[in-house]
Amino acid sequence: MSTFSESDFDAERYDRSRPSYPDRFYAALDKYHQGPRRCVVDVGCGPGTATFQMAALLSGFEQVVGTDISPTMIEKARSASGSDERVSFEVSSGNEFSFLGAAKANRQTLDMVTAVECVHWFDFASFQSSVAANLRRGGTFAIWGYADAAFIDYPELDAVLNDVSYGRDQLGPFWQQPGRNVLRGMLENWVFDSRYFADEQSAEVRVADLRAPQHLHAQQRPLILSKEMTVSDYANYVRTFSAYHTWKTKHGDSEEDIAERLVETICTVQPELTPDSKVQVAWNTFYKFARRV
């Protein structure tokens, strides 16, 4: 996604603001992998968030690999790798494999394969068969992301989240579709190959799952995404958007951030909140396993 790799974005903003995903969603990626463990490959990295958790959180696997086309994230991942020899980054871009080297790239060498939270930018049946070009046979595929988040105890702001979000006159034009109705959607249009792929796994939750009592086990699946920000974090997590990104380069400081406006809005609608505010945020997530054929 071109916006992301442009060099003024803020990669540590997007770094510090942006969720980790939960110890039990690696576990139960963990548990669906089979056989070795040589090398996981995790394309469109972005700064490293689930690289470095995977490195961490996935039993003996001899190399974690990190790509994204964005020297920009490349760089902020690679300056936060500490001395861990197995993890390494790559600048690629999703469908190049280069990187592995004439002897493994597009040999079926690789054990595991994920794109987190980047693949509705892809053309997914080139993705495919890009992955499957290079995963080995029993070897692992997998996507996970989210979209669209709420405080969770204040329903009553949904509108107000949404509308910064999408609303004609706010961020709405400037996101790259169709790969944001993409992600909205949890891909749920998009089934993998069955020329390459088989015993697929998947699950999604959305907030309202997670505010419903009658729908305890939401609560059970492995991606329950959640965060306790202050309504100040909410808004810089905000100008982690792309949209933002294209909006703040057309209006500069033409006008009022958009951003801080949503903080005088929230606070404005509910007035018991501060920018200071601790709320809970969640997010509506997926995930799609699937084995190489």
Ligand SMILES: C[S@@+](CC[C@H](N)C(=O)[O-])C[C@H]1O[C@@H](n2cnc3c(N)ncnc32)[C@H](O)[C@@H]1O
Contents of the next structure:
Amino acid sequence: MSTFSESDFDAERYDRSRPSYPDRFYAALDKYHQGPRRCVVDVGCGPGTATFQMAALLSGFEQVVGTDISPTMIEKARSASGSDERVSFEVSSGNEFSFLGAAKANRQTLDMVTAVECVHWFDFASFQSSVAANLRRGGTFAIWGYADAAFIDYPELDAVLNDVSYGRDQLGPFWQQPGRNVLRGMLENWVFDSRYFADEQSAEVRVADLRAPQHLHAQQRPLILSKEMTVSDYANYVRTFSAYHTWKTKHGDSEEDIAERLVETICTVQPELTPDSKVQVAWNTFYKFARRV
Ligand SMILES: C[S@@+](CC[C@H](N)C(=O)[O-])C[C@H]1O[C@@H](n2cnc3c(N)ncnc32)[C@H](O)[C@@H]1O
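Shown: the form predicted on its own; wanted: the form predicted in complex with the named molecule:
Okay, now the whole complex, with that chain kicking things off.
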């Protein structure tokens, strides 16, 4: 997936407009992890969305490294790095761990590897074998992600939001496949390679579960992703899609901006909403944890 590496990709807007993950989720990851906490590597870290949270919310990791194939994303992550000397960032493909240095790379030295909202772009078999070469026995491999947001109190807008993302005359043709469909399916058919990983813990949450009182069990899962946004903020979130970037590259300013048109459609279908109205946005999510055998 090269869109995020393009020099005109707006990593700043990505950082501002994408959701981060709830504290409760990191508590579940913290509890799952066993043994030493010397180093966690966050692959496909983008602007450091989960990397900074892990440094703050997982207890006691001595080193937290974010890696990403996109120099644009890593530049943004480095610019946001504060005074926490445990946190660093490297430009690297997901399968590559040579930034660890010859003494550590491919020698099962890591305690945890995470891949957040990115693994659907990878060749999962070769990624698992790279992770297995670098994760110590008993170390944690954690992947999670989200897709297909909805305005939780406005089910009547589901079709509008779905249409901008997947409509044939909207962003639908501009996603890289099969990655997008894999993500939409919450990686349900992707299984950990039992030669390397065991003790899987996984769960999914669908927006439909959050709307239905009878789905209390789903509402208690750790990865509930929900954020208050204005309708205009939501349009900016759409502008962070790789499909939007590709659409924009093809159309330039020759057509009305697809995200701006979305705001107009939302406010027409739901006249009580204005661009500044606040709405609660929620996403379908999944996570999968496993331990290196
Ligand atoms: C949707 S962003 C996710 C960023 C962040 N992890 C988050 O939770 O928001 C996907 C990231 O994966 C990176 N990526 C895509 N393919 C990659 C690869 N083969 N190796 C490393 N990073 C990759 C992209 O550059 C992008 O920053």
